[in-house]
Every structure is written in C-alpha cells, then in structure tokens.
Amino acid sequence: MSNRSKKAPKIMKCENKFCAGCGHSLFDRILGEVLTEMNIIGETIVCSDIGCNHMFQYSMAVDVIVPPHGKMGAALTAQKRVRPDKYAITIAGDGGAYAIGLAETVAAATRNENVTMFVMNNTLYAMTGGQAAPTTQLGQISASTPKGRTEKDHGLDFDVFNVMRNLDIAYLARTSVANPSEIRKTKNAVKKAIEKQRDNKGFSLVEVLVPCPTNWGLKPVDAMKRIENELMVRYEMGEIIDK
C-alpha cells in the first residue's frame, strides 16, 4: 500500500511546540503550506503578537518580528510602509488583537492598510492560564469566570465582525480547523487573504476558530466537537468582505 500522506513542507523545520490539540500547529501548518505554494516564503515578514501563537516562529522558518502585545495592528502598518517589497502578516490571538490591540486592530482596518491579519480564536486568553477573554461566550467557565461568564458581570462576548463589516476593507472571513472541510476553507480563506495584499487591495482579516483543549478542559477529539457544536452555530462563518 503506498503512503498517501502529504509531507510537510520545508518551511516547517521541526516538531510544533504547542499543547497536545492545540489548533494553533493546525494553523501554522496551513501557512506554512500556502507560503511555499505561492512561492512567497522570502519575501514574507510575520508579526508575532506575543501569546501561545507566537510558538510558531521556532517550528517555522520564516522572518519574524515581535512588536509589544496587542501592538500588531500598529506594527504591521509601520512594517508595510517600511518594506512595501514584502508581505506584512500577522498570527494573533484572539485576546492580543481584540482586548489590548483593538484599537490597533480597527485602526488599520480603518485606514484599509495593505496588511493581512490572522487571528485565532480559542476564546480565551490561553497562555497566561485560560483567563476570560472577550471573546469568553457567555456561560463559558474560565480561569477569571469560574462561575461563567455572565452579561450583568462581564458584558456580551465580542464579535470582530460587528466592527469589521461595514468597513472599507478587501478581505473579512471566519473559519476553523474542526475538520478535514473546515481546513480546506481556511487554507483556502488565508490564500486568498495574502492575494489582496499581493494586489494592493488593502486591509485582510481571517478569524480562524481553534480548539484549546489544555484551558477549555476537554480532551482534543472533545475540543473540536465543542467548536463544531457550539461555536461554529454561535458565529456566523464563511467569507464576509470579499473586494
């Protein structure tokens, strides 16, 4: 029987670092291939928000720079203007870029920088041991909300595309890497992300849903299930802003 299995590219120079299921390896993978499909990989600057995705950069071989927490937004527009000649991209995480980098985040959208933001959305702040996040759903037991989160306590979850879809941007879209068709659409969705920039259009944003088994408590098969279940009906999914 031959061996069907797809070989990871070169970029990927070892063995992930994250947590057993962690989504965010899923996700690194993933750009990791579509950098090499597009032939991109020198040519490619990735701002790394600090937090569990920024683990990305000892399994991937591509150059990094690292910005103060939340500051990606800011960090990518000075980068872009700096270098146009490369790709400015971020990985973020879901607390970084919609709790202390919101305004950043909004202000580059705003000004529809030729910038290409991915964030994961594990819906909580989990390197710094799983403390409630914006994007905590209500009822969700967090290390900050352990009775859950409640809106009288801590006000409604935060949906980027509340902000983002009225905007002059090219590009806003959401999936998750719950299964083998949800992945396709991100690899897909993160793509077509760095296209826009390659052609000038402007501003991207991709929210990928990633599992956090290690702070959600479940184990990883579980952890997918929740975010097939629970959060991919909770969001609204697909592409959004597509110019």
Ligand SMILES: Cc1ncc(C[n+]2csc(CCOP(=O)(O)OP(=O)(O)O)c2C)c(N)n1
The other form holds:
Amino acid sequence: MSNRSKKAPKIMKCENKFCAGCGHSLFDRILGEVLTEMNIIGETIVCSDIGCNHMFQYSMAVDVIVPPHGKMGAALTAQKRVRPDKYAITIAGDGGAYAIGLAETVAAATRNENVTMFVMNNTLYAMTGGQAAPTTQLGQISASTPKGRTEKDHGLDFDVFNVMRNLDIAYLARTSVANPSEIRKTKNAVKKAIEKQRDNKGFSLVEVLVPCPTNWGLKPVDAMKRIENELMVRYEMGEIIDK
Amino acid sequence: MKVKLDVDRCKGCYLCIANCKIGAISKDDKPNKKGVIPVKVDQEKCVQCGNCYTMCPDLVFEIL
Ligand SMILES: Cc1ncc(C[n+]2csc(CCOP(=O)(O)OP(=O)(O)O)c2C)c(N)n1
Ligand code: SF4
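Output block for the form predicted together with the named molecule, input the form predicted alone:
Full assembly next; the chain just shown is listed first.
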C-alpha cells in the first residue's frame, strides 16, 4: 500500500442503484468518506428526502428516517430537538428543498437550527421524469418545458442563496462534482458543515451542483461539462457564509 | 499493480477516462456482467493520481 492509496469506505456497503454518471452517487461517497473520517457514522441520522437522492439508503450503511417529501427543514428541526446527541443531516433534492419544501428550508435557516442540509441541485425533478423545478435554467429543456424555459411562460429561475445569504446562519457554500478539484472542495464543505453542527454554531447548507445525465439527455462526460461551462458560471460558487 | 478494478461494478459512464490526465484508462474489449463495456487501466502508465477513484460514481477503483 502506498501513501497514495484510496479505497471506498466500508459504509458504502454495496453497489448503488443510480444511473450511470449520476451525481448523487458521487456525493454519497463523499459523505461516506467524511462520516468515516470523522468517526460519526453511529452518531448520525440522515433525513432522507424523496427523489432520486433517496437511493443512498440502499447502498450506505447509516441510520435513516424518511419524512414527507420536501419537509426536511421541519423534520431535521424535530429530530435535533428530540435527539440532540445525534447529527441531524439531510440529503435533499433541489425540488424538495427549494420548491415543495422552500418554506421549511428557509424557516429552519431563519431559526438558525443546529442542523445540516446537503441539497443536490440537478436543475430539475429527476425521479418523477425530469420536470422543471425553480432551479431549471432559462432555455433549459425539461419534461414540462419541452421548448425550453422562458421568462414569459415559466418565470425566471430562482437562486435560493439570494435569500439565504442574508440570514444569520453558520455556513453556506456551493460546490459541484464536475471534476476532481470540485470534488475535493465538496468534501471540504461537507466536513465544515458537519463541524458547525458539532460545535453548536447553527444552520449549515451546502448546495452541490450534480448532473442528471438521464434527464438532461447528455452523456455523463457532457453532463459534467454542462456543470462547468453553464452552471458554475451562472451560480456563485464557494463558501458564502462561514461563521 | 498500482490500481485494482472491480469491473463488474462499471456502468460505462467513462468519467474516469475523461479525467485520467495521462490517458492510462481506456475501454475494454468485452462486456462485464451488466452487459456494459467496462474500462481497463494501463498499469505501466498509471501514476496513482487517484482521479479515477475520485470521479467514479460506482466505486470501481482502488488505488493500492
Ligand atoms: C408530498 C409529495 N409530493 C410529490 C411527490 C412526488 N415526487 C417524488 S420525487 C419528487 C421530486 C424529486 O425531485 P428532486 O427533489 O429535485 O430530487 P431528484 O429526484 O432530482 O434527486 C416529487 C415531486 C411526493 N413523493 N410527495
Ligand atoms: S434519473 Fe438522474 S438523478 Fe435519478 S438516478 Fe438517474 S441520473 Fe441520477
């Protein structure tokens, strides 16, 4: 074994059920590495949102509860207040966290609850067949915007960080999984977000730009290029709040 | 050996090929158990940078 050795952590117990090149599977391994390195697997409960993102449950050996779709802000709040001895973490989708669950997400942040949200932004509702979400970009073709999103018919896309950045929260960051350097940044942000909760600093949210090659109609390599060339240009990247 | 592969896990996204900067990874000839053409690594060329491990969604790679 060299000092360059790298092996998937044991928490990744079997093959995952995601499509080829899906960003959710990359994020899950990153989270698995962080939970393993921080030695907190047994002290963590993941609130699973509904969406393709929920499939981490099949391949990760970690305790999970499954609240109603989108209500992660409320569910994490309840979980943390009932079991303050456990890390309260969610893996959520952009549809869950920013559309049906927008109120709960922002309310938990407004209260600066000591919980951690990881939001997988793939710019649409993947599990239900690729319909448009608030994050769907202008011009983007989706199942419900077959000619592309237009301001006239569907409104402008919504960047939740425009609201979040003004709140008194502990940590806010946006990263991606588009290349090895971004994956390292994501891992760093995941670790810092969980450390904020450990240190009772309050609410932390990391949005990760992830590809959905299946619903984007792109090959996995081209889906990563879309993140680099379009989404990482459109969105502010990096740490925005770090208290 | 520098890198060990579990080729039956490969779903054929080929993110590893795109991110191996020295071009040590290529498609294999025969399909794996999933019916997917997996990848193979030129062990001589490999510099153990770990990019394949980092970019593989399916945990195919172990850097030894
Ligand atoms: C209360 C409720 N409304 C709607 C649904 C249907 N539904 C299942 S998954 C999903 C959205 C998935 O999109 P997203 O949250 O972005 O996650 P992704 O699949 O992209 O990972 C919806 C609307 C549901 N399960 N429960
Ligand atoms: S449909 Fe998209 S988000 Fe869902 S598993 Fe496939 S690639 Fe991933």
